[in-house]
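Below you'll find only one chain, the form predicted on its own, shown as structure tokens.
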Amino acid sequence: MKQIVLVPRKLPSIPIEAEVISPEIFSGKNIEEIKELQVWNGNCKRKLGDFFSVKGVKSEDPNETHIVIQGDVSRVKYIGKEMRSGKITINGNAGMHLADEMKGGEIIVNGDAADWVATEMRGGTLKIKGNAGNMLASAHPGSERGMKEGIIIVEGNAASSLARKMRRGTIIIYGDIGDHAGSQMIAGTIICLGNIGRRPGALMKRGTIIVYGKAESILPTFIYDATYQPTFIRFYLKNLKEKLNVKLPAEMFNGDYERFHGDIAEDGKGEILLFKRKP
């Protein structure tokens, strides 16, 4: 792939708002012309060339197009917007709405990433390195359904209102996560390697949430049903390990977990599943 690399200056106070940033618009475009990209800070238009240095060699085609951006970005907002190939790396913290409505490519974060990340996702890949903040894949303020596909990986800790109005696809936790993970979820599956915060699944008609650590507090409107073996799992998480390079526990393969299907108050047909430790 060809390398445009983005070094930032340094940044104003008020976030800057550069959708711009995103394989498909920087592919066909010599460096001069990427410059000139236009980008909101606060209500006045300026160029991307004012806050960034760019570098790098020219690629017609997006899907060999990988934008590196070297240094903290977390006052500059909506990187991969709508992106639907290529890569984008970088190599510091990302700042909030990064891969909104992502279609498909990869994102690679080797830092944090703030709140509202990956927001009504549709397709691609979402790699943390470190934590992420509130909202992520999740719904936009009165949108029906949050990320519909693709997948998400989070090294550290995830916030609040993980993935609520989620509607397909697959996000890995291996820190802890916070309150309300999975609220409102229609379908999809979330994994937890650490312990998950109260309320998770509240209100979700379908769906998985797997808990290799402690719950909170589960909902009683969540019915425990039995302690056993969930044969899926097994094919589940080994697929995961070798398509995605995902480490996880070798006893979550073969142990028993503990299954609550609900939210009653709704379809009731989603499940949480806790891995049970042996005494």
Given for the second form:
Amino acid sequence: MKQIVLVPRKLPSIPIEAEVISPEIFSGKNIEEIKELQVWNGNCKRKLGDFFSVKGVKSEDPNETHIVIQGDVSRVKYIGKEMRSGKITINGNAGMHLADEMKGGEIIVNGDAADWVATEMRGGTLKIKGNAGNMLASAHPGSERGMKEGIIIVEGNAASSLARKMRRGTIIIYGDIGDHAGSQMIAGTIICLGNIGRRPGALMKRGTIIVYGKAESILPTFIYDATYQPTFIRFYLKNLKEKLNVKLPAEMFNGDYERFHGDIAEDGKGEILLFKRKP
Amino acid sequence: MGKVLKDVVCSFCGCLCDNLEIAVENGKINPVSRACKVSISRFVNYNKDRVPYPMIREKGGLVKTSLDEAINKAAEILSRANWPLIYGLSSSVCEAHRKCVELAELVGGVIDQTATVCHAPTILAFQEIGEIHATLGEIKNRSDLVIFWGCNPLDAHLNHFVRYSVTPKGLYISKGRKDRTVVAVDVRETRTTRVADIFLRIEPGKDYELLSVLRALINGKEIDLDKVAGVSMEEIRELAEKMVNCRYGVIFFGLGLTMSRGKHYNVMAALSLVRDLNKKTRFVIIPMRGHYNVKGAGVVLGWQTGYPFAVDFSRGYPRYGPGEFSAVNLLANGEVDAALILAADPAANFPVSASKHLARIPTVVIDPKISMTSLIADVVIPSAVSGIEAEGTAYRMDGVPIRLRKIIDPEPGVLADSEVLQLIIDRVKGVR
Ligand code: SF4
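Return the form predicted together with its partner chain of this protein as a structure block, the form predicted on its own having already been given.
Shown next: the complete complex, the earlier chain at its head.
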């Protein structure tokens, strides 16, 4: 892959909107052309080169384009919006609307991510080494569906309203998750290796939430079914481990899970699987 | 006693009582009848703590200036800003809201209104689930089951009980209070819960659980628990039955629901419950809005920009960003670089980090009265009190627009909010 390296200068406190930071847009352009790309800072149109130094090698193919951001871009919004291919690595914290409607390719954040990341993601892979903010992988306000496809791995915690209206895809959170994860979920899978906050799966129709740690509360409209060893979990986790290199505790593979179905205030075909520790 | 005016509207709370009798004599206003005690003090004290004249900040202090100078300075601040914020609105009239939207678009800023700190979760939930709605007149004439959830009208909307919801006789409620069952749901005892026929005291932050269980019950699902949210299943079943068997039910809800843990999810649960109840009977739901025209601010913003609050114009067209473009967050994160505050007091009500930033950036305040925010502002422009010294339109909490009257003249040279805003707009455009 050919690398283009962006180093932020001292960024203003008014956020920058830079949907141009995307492999499709960078490919086919030389460094000078990339510096000229237009970004927004408040109500002013500015150039990418005003805020970043740009170095690297021109690439003709977006699949072969790797954008590396060296530094904190927590006030830069819309990085990787609608990207389809290639790769973005952020060595620092990432701002709002990262991976907005991302369709393919890969984004790695070696830091924390702000609120509203991977909204309505449609494909590709997003890895966050630090913590994620609120509304990760959710739907835009007023929209029918959240994340539609793809894989998200967060090594830290995720805040509240994770995967609201999720339709398909896989989300793995190594740490804890806040309140209302998977609310109004339509399908898809969320795996929480830490603890999960209040009301997971509120108003969910279908989909699966697997919790290895503790749940702060399960809604009264989730009905306990049984404690069992779901066969699919073994295959599913094995796949995640082998294909995506997800680090999973060994006891998860063959352990007991308490199954709840709900939310019976809605269709009630969703499920929460709570790992049961051996006494 | 001087001239007595009939059917005066009280522009204080979301009830917008429009049947007051007011006496005016020698520049003094005395409510004669039907005004509640909050309203009386508002009318009697309308001339206290007024901004005496236009002021601008010079060498650290606010000094007297001409209106013209103040308008110039305000226009300069807003047009120079890279991302200004326009905030407040709910205690002004719709005519001023329209000007605020125009100004926000002109200067490429964000416009947000006080709903952002009270009923924003309600608006978000309306957008998700929908709203089954009625006017307060309908409630008065028809409602035989009245539920107050997380609100205390007997202390906050004093005339609500007698004018709309509990005691008045109506078309199908011939005996008034006797024909209505009043239910209160709250985490603590209040004046409202004390007069209710049924009081469900719930554990804090458990509204969602109770609402979703009610919903499951009315949909014929069984819940195998003894207690939910600290309330026995027996009581919950009884309430569910009352809801299904009433002729016309209503839920009024307040900040107890919208601002407790769960926020818009709580309201979504309430709206979904009401939606499902309509398969069996007639049921509506109305938020108890606080400031007299906070409803109108949402209506005007919705009509003009497509979105009810947290709207950004920085890219030339309106974009909606609850959280992202909410005044508190923008200020607390230090993202905006100038502000215009219309008839609100964020410096007093916002978290410290937000008011600190407000003090740092150039701020314009348009307000009839001195507020904390006016003390930290760089430009302060006095305006007439809407509904007393200026007319205009306001929306009652149920969405009924009501025309406010002018009952007394303002001091010479004091303009209405919308007139001040128009001057700023003209100056920004360079027109004059
Ligand atoms: S209830 Fe509200 S609108 Fe009515 S008189 Fe009292 S303060 Fe005014």
